[in-house]
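Taking the form predicted on its own, here's one chain by itself in C-alpha cells.
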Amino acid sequence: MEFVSQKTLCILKPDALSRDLEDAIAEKLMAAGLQILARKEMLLSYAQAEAFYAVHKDRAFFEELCTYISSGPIVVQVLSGVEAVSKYRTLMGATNPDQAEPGTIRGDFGQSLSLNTVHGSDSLENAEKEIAFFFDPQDFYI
C-alpha cells in the first residue's frame, strides 16, 4: 500500500478560540505528523458561512451552524501530511464530543454537538474545495 501526502482543511471554531486552545490543538496536529501549510484568523460573515456550508442547507441544523461559525473569530488552516484527510478525521474524533475517544480533539476539548471545537474536510475532493474557499495558492508557507 502506497501512502500519499495530502492536504486538508482544519477550522478552529469560535469555541476553540474563546478558550485559547490554538496551541493545544497545534500540539496534537504536530504529534500526529500533520504540518500547517497556511493559517489565518478571520471572522466569517453569515453569508460566507451559508456559502461554505451550502452542502448542509437542507439539514435541520444549517441555520444554527451558520450562526455559530459566524459568531466569533475562527482560524482556518491547511494541513499537510501522509493520508492527511483520514489522519485528521481520526484525530478530530466523533462529531459529538460525548462519543469522541479521549485523546482526540473533540474528546478532549469539545463541549457539545454544536460546540465541537473543530471542522475538518471529510474527503480529498471536499478538502480541495474547502481549501480553495479560504486560500489562494500564494497563501501557502511552503
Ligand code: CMP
The other form holds:
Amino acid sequence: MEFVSQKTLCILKPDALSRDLEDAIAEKLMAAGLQILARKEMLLSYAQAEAFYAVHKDRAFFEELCTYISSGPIVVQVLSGVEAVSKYRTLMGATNPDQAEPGTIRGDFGQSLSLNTVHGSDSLENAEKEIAFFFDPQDFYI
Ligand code: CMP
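For the form predicted in complex with the named molecule instead of the form predicted on its own, what are the coordinates?
What follows is the whole complex; the chain from before opens it.
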C-alpha cells in the first residue's frame, strides 16, 4: 500500500483560543507527524460562517454553529503529512467530546458539541475546497 502526503484544513475554534490551547494542540499535531504549512488568525463574519458550513444549512444546529464559530477569533491552518486527512480526523476524536477518546484533541479539550475545539476536513475532496476557502496557493509552498 502506498502512503501519500496530503493537505487538510484545521480550524482552532473560539474555545481553543479563549483557553490558550494553541500550543497544546500544536504539540499533538507535531507528535502525530502533521506539519503546519500555513496559518492565520481571523474573525469570521456570520455570512462567511454560513458559506463555510453551507453543507449543514438544513440542519437544526446550523444557526447555533454559525453564531458560535463567528463569536470570537479562530485560527485556520493548512496541515500536511502522510494520510493527513484521516490522521488528523483520528487525532481530533469524535465530534461530540463526550464520545471522544482520551488523548484526542476533543477528548482532552472539547466541552460540548458546539465548543468542540477544532474542525477538520472529512475527505480529501473537501480538504481541497476548505483550504481554497481560506488560502491562496501562494500562502504555502509544498
Ligand atoms: P465541525 O467538525 O466543525 O463540523 C460541523 C460542526 O457542527 C461540528 O463540528 C459541531 O461543532 C457542530 N455540530 C454537529 N452536530 C451538532 C449538534 N447536534 N448540535 C450542535 N452543533 C453540532
